[in-house]
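Below, in structure tokens: the form predicted alone, a single chain.
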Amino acid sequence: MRDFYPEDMKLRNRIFDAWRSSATASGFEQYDACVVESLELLQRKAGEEIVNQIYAFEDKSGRNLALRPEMTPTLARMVAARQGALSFPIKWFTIAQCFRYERMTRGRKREHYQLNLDIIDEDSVAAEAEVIYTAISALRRMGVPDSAYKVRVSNRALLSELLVSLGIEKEFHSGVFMALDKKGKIPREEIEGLMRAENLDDSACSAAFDLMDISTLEDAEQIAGESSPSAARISELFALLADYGVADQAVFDISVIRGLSYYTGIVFEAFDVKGEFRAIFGGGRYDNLLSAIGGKPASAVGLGFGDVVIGEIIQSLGLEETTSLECVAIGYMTDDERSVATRLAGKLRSEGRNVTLQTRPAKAKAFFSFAGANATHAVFIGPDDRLSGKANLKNLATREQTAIDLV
């Protein structure tokens, strides 16, 4: 888990600011919840890898609790609790801190923050288009070029149609999805073992692997049939993304499955084009989760966008902020100047300027060394300045000076 020093917060704030401004610009309303959740709620998806990564504990009252590993079950709980009073469809977002006990690798920590975008009670693919566009908008606000990544789109319902065409019954699909999602993460033999555990024979396993080699939506339609409703939804989504002006960012990729079993339709993941990092963001349609926790059935689309991978990408592309927010450093030579320096700091702050005030006397050299590391402008007040009632405001980048009245 991480500590964030001031230099680390600059990058974190840049990411959070882009998330918040993009979500707000797209009309999402912000919500939040406690990081502690009922263990029972989080264990509803038994068999998934995430269940084994939960930080679980028993409190002093004997309740089984956990630190949330993701936000979607909490959102579903909150919506179900007020489902009769909410005006649907709803568009909500949050910046959630999540915890997973897992092996740490590049792009993966045991604690992370993530933007969650969710639209609930919207059946059309306009919901998928909206969350994908908003995530792309956030990347643009961070300065990440469009050429640096692609959003890979698939449809679990389409993959289910393809499995049926191979003679694999629907009751086995969930297990096959979970197994195929591990392609590239564990050896093929282990994946086949997982599928055999779902009662698939060798030929079915081989056929399922062959499906992962489908490269175009047209190829998938030839197998599933040109009248495939699942393929049609993907085509409709691509058309909407074109209307948003982000069509070049999306590509069809049948191998995108997503490891969480509650996904029911279109799924998507964004990756850097060089393939050096884990997924930047991902999500999809989950139409059964609300009813699974006791709410009324409602369609939903969600997206999760973590801070760890995008932070590494920003750094790898050399996109770190090179300029700081404007800030004025004020220092003084002796205790006699402290009062006038404090009054000047108060005046500038009341005018809306950022001011860092040194809290002890200092020599000019020491003060300007401090100012150079923490501010864009500086005012150093000595005895002569105090007596004249004026000092110089220095631009530390250009070295230009302008007179400023002391108060």
Contents of the next structure:
Protein chains: 2
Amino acid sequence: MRDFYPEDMKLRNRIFDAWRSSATASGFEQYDACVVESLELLQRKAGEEIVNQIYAFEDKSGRNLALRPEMTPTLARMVAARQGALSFPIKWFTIAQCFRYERMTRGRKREHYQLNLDIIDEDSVAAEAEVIYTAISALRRMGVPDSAYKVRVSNRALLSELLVSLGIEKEFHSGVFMALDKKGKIPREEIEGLMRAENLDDSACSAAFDLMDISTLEDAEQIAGESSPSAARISELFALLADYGVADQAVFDISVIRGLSYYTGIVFEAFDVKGEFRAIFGGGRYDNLLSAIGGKPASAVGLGFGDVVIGEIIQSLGLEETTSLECVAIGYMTDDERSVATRLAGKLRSEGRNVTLQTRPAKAKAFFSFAGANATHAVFIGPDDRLSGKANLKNLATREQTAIDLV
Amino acid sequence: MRDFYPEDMKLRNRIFDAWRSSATASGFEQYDACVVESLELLQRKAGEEIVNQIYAFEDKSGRNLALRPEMTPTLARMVAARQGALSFPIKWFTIAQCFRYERMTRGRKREHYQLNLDIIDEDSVAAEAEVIYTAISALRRMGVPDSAYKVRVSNRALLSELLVSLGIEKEFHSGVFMALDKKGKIPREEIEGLMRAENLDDSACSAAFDLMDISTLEDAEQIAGESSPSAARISELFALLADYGVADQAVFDISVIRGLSYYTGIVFEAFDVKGEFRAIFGGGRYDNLLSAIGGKPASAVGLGFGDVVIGEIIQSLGLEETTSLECVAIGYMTDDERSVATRLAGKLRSEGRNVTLQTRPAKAKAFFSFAGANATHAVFIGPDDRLSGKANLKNLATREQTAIDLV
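Which structure goes with the form predicted in complex with another copy of the chain, now that we have seen the form predicted alone?
What follows is the whole complex; the chain from before opens it.
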């Protein structure tokens, strides 16, 4: 579990502020829920892998609770509870802390914060375009250059069409997806083993694995047929991303599948171009989740964007904030100046300035050393200033001084 | 546990934004830590009442963990861990979720968020003035009028002096504080019973209880003696609050004691003047906590300000946000306009405007009904607009229209 000291909070606030402002700029409304969730709800929906990693506990009245591993079941619960009252489609976002009990590695902690963007009850691919654009917009607000990452896009429905063209029936697809999603993490033999365990024969396993070599949308269309609706959907998404001016960041990648079983259509994952980090964000269409939670059926698109990987990337790119927040440090020489110093602090703050007031008298040298480390401007009040009713406001960067009235 | 739907988040963000901006304006630096904390740390420091209400659980490796009931032990742990590296005094704040398993009543939930302001290693009463001023400044930023509440201030050290003047020895004071703190919650007989259980005789119990009738600082000084250092400290605090322009909000109240055992000096609680709600914020000086956690001794002042009571007060005063965030709704008549609508949304967002783009074609009437509920401005693009390359940006409040170029 992470502690956030003030220097860590600067980076976290920068990420959170970019998330919140880009989601708000795209018309998403914020929601939240308690980090403690019903274990039963989480188990009903989450993938097998997640269920084993849930931090579960029992409360004093015997209820089975858990620290949520992801926000989507909670979102589905909240939407289902008010499905009659909400005006659809809804566009919601949250910045939620999530927990997983797992081995800690780079880019993976036992708890992290995640921006979730969801659009519910919108069938058109405009929903996918909107969440991908908004995540890219957040990266831009953090200062991450467009050239530093790619959003890899595929469509599970297209992969389904391709599997059908190989003679692999629909009932096997879910198992094949989960096996192929492991590509790059475990050897080919193990992946084919997983598929054989789903009752696929050797040639089907091998053919399914070879689909991962398809490198362009055109090649996929050649196999699936030019009228493939799921390939057309990807093209339509790329056209909308071009309208948003973010076409260069998006690429087709048949091997993007996503680990969660509830995705039904377009899926995507953003990675740094050097391949040094885990996924920056990911998501896709999940059209059956709301009905699984007990709501009326509604289509949905979601995106998750964690704080750990992007924090590592910001640091690796040397993008840490260099300019400090404007702040006036006020110091004073003796107890006699404390009152005027306090009045000045109150006045400047009420004018909207950030002011850090020394809590005790100090020598000028010690004060300016503190001010240099913590502020952009400084006022040091001595007995003469108190008597004259004037002091100097010093810009610590330019050394410029302005006379300021004491009150 | 609370769900926050978008309308609830508006109120919560307003409270959090006022907290963060006022703390930053006063030069506090933000920190945070995971809501899961070591049970042992929490038990080492918390009061008896809190220990019984901790949400504790065991993780898979058998560690005893808990959802923190308050942030102060975590703060002490973090400060103690870096005591050699930090430059004191430090001024830190956090907005932390805290949990207590207890019966839910108005103003009291099983989880809440709390602004914590702490100043560590500052002996002077400037520390108390700074945290009280900053909390008042947050209330002002929320629009709560100065006349709506009072900050009641006392000093446990003064109450100690008064008890000594009655012949009650120091060793009994902690028990007497905890008993007298129950005034107004349980009958006088029960409070005196609690004191008798601490081995005070009947006349001492009665005399201690009567101290709660002292109504002015002058009366307290008459009993404690005019040179009472702890009464002088309260006067000094009031003078600094006057320098900050918030003297009218502060009153002396000998009956303010606070329930936590670790306070050692000045204590304070803010209440609405009508007495309808629980405390808005409270805090005080706790000079021995850091050494109890294992750090070097350091004086400290802290303030806690929860989101539940202030949320109720904002609603009871009718102060809910009435103006909505500036936002442009963009709609379009047919699929042919989707591309220009998307380009316009991207352009306006990149200029810093908030834009909610309709995800599908709509009739003008349905679009303007949506825009009226969700936006301050609207652009509706039809085939003619697409062909002419111009559309109208309508201010929904003034009905004023401005021509806007499509891109």
